[in-house]
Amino acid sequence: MAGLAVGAVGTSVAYYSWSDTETKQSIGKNMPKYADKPTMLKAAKEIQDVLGEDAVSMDADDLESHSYSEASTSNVSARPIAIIMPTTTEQVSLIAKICTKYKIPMIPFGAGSSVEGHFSTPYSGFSIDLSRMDKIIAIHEEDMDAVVQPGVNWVNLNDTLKSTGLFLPLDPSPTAHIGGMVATNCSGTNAMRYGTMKDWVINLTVVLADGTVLKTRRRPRKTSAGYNLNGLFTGSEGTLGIITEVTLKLAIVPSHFGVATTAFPSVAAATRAATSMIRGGVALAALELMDDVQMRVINQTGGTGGKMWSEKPTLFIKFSGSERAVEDSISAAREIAHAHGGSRFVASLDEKTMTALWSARKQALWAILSVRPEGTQIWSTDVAVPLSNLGDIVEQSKTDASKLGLFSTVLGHVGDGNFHQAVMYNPDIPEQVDGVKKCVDTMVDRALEMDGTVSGEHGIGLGKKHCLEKELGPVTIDVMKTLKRSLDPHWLLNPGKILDA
């Protein structure tokens, strides 16, 4: 880690600059005045003197990796002045007090897997990297809960829990940290059966902008004592407080699992089959869709699990429960798939084969990134609609994207009406930028017309801030702003995200 020298900063750091005019326009014009660069450097040195030299970095590569993502279009050219790496709640509180004193923006950082610009730094400031807060503090087997710091990786947590027969049943990106999962109310492929992160939070320890430390509630699984503060901070995307400790509900690992895949002649046929499985009462743990383009990309990158795939829209299905329940569910899913034109229905109860079958779904994003031509970006975003509208919006969105003449693909958590669309474009060609923006705006507007949401799981961040008022309306937005001002009057926590001052 690079040491600090007041007045010196890496040459790659941009300050109060934006990547393009459109991004600049999306950031609030009435934001508070923040500290200048010399003041931020002074504060960074003050923090370093208390936390130690290794707790602060101004390395150019660190600054870049903490404010830019190639998986996101919602990037800005500004970079943080420093990366701060606390290890305790007390240290986070101290950092917040110093930042409040000097009016320095604080941008909480987890695993950096956001695609909507959650950890971008449009006003510079400090990136608060919580990855060193990675302790599993307690596991209460009898109570089926665990207490963890925000930097715990969910895969590592589940590995630790294996001997207990318990697990955290969500399935986001394998890189995801618990703190980021709470801050974005993440979900993943298991959301159909197990819900989203909000359903697994018992209590939180949160540091407010001024350094105040609060606990949202105690450890029972249910309470009627006061406001639902868990619900307030879960999904707040780092704009209301910095999460420093989480108590999580855990679930019992099912005794048996199964996985199946089946291809369809069209996306419409696949979504109709998916809806029929849900309405038919098939006991599903996950139900995912990858379109023909996505399957072609998987093959283009060498296939997965030792096999090449049919380049047709494909459903990926998980089952869990007793052995008999899994077998009956597979049989019912096969019958429904065939009734909707499904072919190549392959199912397995064997762990190795299940992993191979599901591997294409898990590698989808990385496959897209690997075929991205140099100089292009991926515009990846999501919406969610009531199940009865899913087939229509997916088909219409694919049709709109195909007219652009660009690479586009659809991937969906069809079990809960949520789908993602990714389009590759060259940011230096205005026609492509305008075309993709229009395509995405049309998809968002169509979702709202169907009584859907502008984001099923990606969150709002910087990228979809302009869509939020369309969904919620000015009255609700004003209530959110009032809440933000009450907890963060100087607008220091993740400014420019979700709301403007």
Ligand SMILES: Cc1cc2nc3c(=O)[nH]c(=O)nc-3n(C[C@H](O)[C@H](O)[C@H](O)COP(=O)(O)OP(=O)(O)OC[C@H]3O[C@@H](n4cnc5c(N)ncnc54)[C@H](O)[C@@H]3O)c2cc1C
Second form
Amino acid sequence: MAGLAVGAVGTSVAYYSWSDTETKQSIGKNMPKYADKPTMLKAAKEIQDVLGEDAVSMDADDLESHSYSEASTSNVSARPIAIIMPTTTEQVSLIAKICTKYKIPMIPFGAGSSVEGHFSTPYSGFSIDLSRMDKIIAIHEEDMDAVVQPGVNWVNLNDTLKSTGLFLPLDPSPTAHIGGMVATNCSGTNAMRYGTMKDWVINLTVVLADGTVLKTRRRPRKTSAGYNLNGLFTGSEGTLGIITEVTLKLAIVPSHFGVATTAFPSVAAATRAATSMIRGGVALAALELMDDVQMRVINQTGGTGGKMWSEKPTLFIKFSGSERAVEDSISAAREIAHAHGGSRFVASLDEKTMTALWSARKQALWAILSVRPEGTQIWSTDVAVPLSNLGDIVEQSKTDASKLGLFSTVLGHVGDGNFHQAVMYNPDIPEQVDGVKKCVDTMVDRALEMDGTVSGEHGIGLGKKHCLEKELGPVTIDVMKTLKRSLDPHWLLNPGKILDA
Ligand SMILES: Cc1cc2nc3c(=O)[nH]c(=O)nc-3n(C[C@H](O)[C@H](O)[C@H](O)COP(=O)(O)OP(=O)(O)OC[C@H]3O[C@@H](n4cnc5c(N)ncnc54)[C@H](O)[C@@H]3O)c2cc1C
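Switch from the form predicted on its own, shown above, to the form predicted together with the ligand and output its structure.
Every component of the complex follows; first up is the chain already shown.
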């Protein structure tokens, strides 16, 4: 990745960031000229006069938390001038009109859990924080849908839906908001059975850069009327419009669940077993892999679910459906696991035991963060490949990382051919920084050689922008730029992300 330098903000946090000069040189070649600081301050005042005093914050901690994330691969040193907190679509439209008038970058902000520098602010501007738009507007039980504002948190939504027997089956970071989830086309462990966010969007209300408000569709669960604008805005990472309302499909909560875990002698054996389960038609709700290093880290932090784990590559499997169907699926999975050298197959339909069995998977990221030595950072990134290539790419990526002498772990949504590699490095040691970048770029190149993608679920943001053209080719990138220009001619929405001007 070109143009990175070590930076620091605050007194104690050292992190890796684009410096201002390098930002301008490396990602700003053709970018339009944005407003200067006094103009941005004038516009913030104009917005404050209409929306009210507390709709705008310039508090240093707020500016920091809205543009920097410890979980991100790609932080920049620039900060927004202000955080704007609207409560209605009309207010978002008004903000967009003012920003267009003064040429101020607008960076939509959900919960800030994305990890590829998505909400960083390389050109400063306003962070538009949608978290005050947190109303569940309607739940249509009969129609199995819900209309929500973008600031609704998915865990809260599912809590509210409990009495209806319905739920939204996506599970990214527990902090994530619906608007951010749509904008990143997120997924999570349930994606294997339920697909990704794009499959759960019925319609969107979107504010364009110039303040125009549009609605993509009405409320039927299917339609073939016109272009699929849901598909355009879902996954657009805040670069094409600001999502201010979402109608979501809901799924029926299955009557029974089961969880199983089983350890394997190698990652290759585990992925072969995973593929056999899928190809064998076993009804699986989730299929996750944690490698030997990740399992060791879990034990280093005291274990989970009241036990220490076997430090071998381990599959975490979820089942759902009728009691009989879950039991049958567990038997089939057990048989396949054994055939591939799986040991310690433990399964349960009991809620408490299921929670304990799944606990190691749930704690994975926090466990890595808690064992990292002082001064080191985690570079956590993902790729996805066709299922049959998964074993190979995981093994090769682990070997590459170990050759560089860096600590790395693998965690895979293996049911989708998607895996995450987390590499620990010290941002103050240039060889380690070069090493981690090389490691990630090699993983991305391997994924592309296997007809895969540079990101299965985390998205592009700043961190993966340099590899998008490798995946899609110049013609597709040009079409994307044409679309971007037609919706956002002044390149004001989340500039510097996904595409350069
Ligand atoms: C512990 C942890 C676990 C995670 N697990 C997963 C996982 O399993 N699967 C997965 O897919 N991701 C995962 N993620 C990543 C992250 O949770 C998802 O990308 C999530 O969808 C981001 O939602 P957010 O509300 O935090 O959005 P933010 O991070 O605030 O924003 C993400 C992007 O969306 C844009 N945006 C936000 N709101 C809007 C809006 N209303 N309109 C237009 N654009 C908007 C922003 O500009 C930014 O580009 C994980 C992250 C963490 C920290």
